[in-house]
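As structure tokens, one chain now follows by itself in the form predicted on its own.
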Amino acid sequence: MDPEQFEYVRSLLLERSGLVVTPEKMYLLETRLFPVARRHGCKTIEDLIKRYREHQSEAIAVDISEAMNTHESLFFRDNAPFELFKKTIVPELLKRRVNKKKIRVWCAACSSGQEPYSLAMILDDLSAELAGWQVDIIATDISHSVLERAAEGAFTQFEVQRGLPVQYLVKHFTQEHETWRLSSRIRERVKFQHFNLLSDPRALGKFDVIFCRNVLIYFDLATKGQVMDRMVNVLAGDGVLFLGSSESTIGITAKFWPVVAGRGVYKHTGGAPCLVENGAP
């Protein structure tokens, strides 16, 4: 792939998905796009790019974007946010939402579903406390193919060994040959939906908790700020935003502020969250 073609694809990815691909990642671009080229009947990546530029094929653009997005995920990743959700946030929301009896959670960039299913298993543990409540988990991703796989709730032996406590494996999964199938009771707690984080999320509705972990690291600073600023519009005033433990809003947006509860946990700068504040201005 010559520099001009690389720049064209780089710009396409930035525009469509916010993904930043630097020149040293050209090898990764070539590795991931070759199967896309073959799928569209092209002998080379150069032929694929030429076909897209000539016909502006939406199918090719979607496949290029999906091929380049990283779909790394595991159950109960970095466990601390899930403990906080179970032991602090849900109990506090039960007090604050007692009149509405409704809680909504958004898992953005949910990949193959381990994060929202981890939350669904926690909520299953709290079924007695949540009796009579409506709890929605909306899980979104830019990739149609990964959402289809997530909705199936089928995972490999390797995937269930990554972070999933054995008691949950025994309680909620059934082995089917080389696959572990999640129970329908847990799968039905999660609604999967296609969504691009570069879009306006207000059509998704308001949320009490947003998980947007380990995805903004692939965006440039301007795009990170735009995504976070849009999330303010759909997060309840006392809601909580979870980012990855290595991610921060500092220097990116003034609309979120960290709280004492743990790394990667944020609130509205003007709101009163379900957690202790950490020196908010």
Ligand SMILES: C[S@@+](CC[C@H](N)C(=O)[O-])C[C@H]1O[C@@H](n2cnc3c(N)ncnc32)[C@H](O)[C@@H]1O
Contents of the next structure:
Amino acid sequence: MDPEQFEYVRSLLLERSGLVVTPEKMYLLETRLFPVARRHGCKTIEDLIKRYREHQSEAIAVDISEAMNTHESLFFRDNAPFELFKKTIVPELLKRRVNKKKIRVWCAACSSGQEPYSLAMILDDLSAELAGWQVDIIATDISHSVLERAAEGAFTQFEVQRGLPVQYLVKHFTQEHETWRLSSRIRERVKFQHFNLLSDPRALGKFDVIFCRNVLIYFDLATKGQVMDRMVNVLAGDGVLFLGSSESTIGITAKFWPVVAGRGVYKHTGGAPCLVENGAP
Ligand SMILES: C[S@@+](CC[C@H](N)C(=O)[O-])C[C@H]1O[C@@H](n2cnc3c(N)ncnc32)[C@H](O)[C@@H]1O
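What I would like now is the form predicted together with the named molecule, since the data block earlier showed the form predicted on its own; can you produce it?
Next comes the full complex, this chain leading.
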């Protein structure tokens, strides 16, 4: 791929999904785009890009964008956010939302579903306390193919061995040949929906908790800031935002403030006392 074509694909990816591809990632771009070229009947990546430029084919643009996304995920990733959700956040919501009896959680880059399903299994444990409550888990991603996979709730042996406590495997999964199928009871707790983080999330409604983990790392500073600034509008006044362990709001937006109790947890700067008790100002 010549530098001019690389630059073209680089801006296409930045505009469509916020993904930053640096010249050192040229090899990755080529490795991932080769199968896309073949799928569209092109002999080379150069032919694929040429065809896209001539016809502005949406199908090619979607496939290029999907091929470059990283969908790595696992159940109960990093554990601490899920412990905090179960032991502090849900009990606090049970007190603070007692009149509305409604809890809304958003998993903003849910990949193949391990993160929202981890939350759904926790909420299932708390079914007795949550009887009569409406609990929405909205799980979104930019990738249509990964959302389809997530909704199926079928995982490989390798995937269920990563982070999933054995008692949950036994309780909620059934083995079907090579795959482990999640029970419909847990699957039905999660609503999967397409959403690009570069757009305005207000149509999704307000949330008490937002998980937006391990996606901002792929964006540049300006995009990270814009995404987080838009999230401010959809997070309840006392709500919390979870980011991945290597992500932060510091130096990116002044609208969220880290909560001391747990790394990776953020609240509205200067907002009401958040769901995680000892929130900083
Ligand atoms: C590495 S996975 C993170 C999955 C999960 N949150 C976790 O921490 O395990 C990143 C996900 O972000 C999605 N993604 C990338 N760009 C996006 C965008 N602009 N809008 C929404 N999702 C995006 C990818 O499709 C991918 O599934």
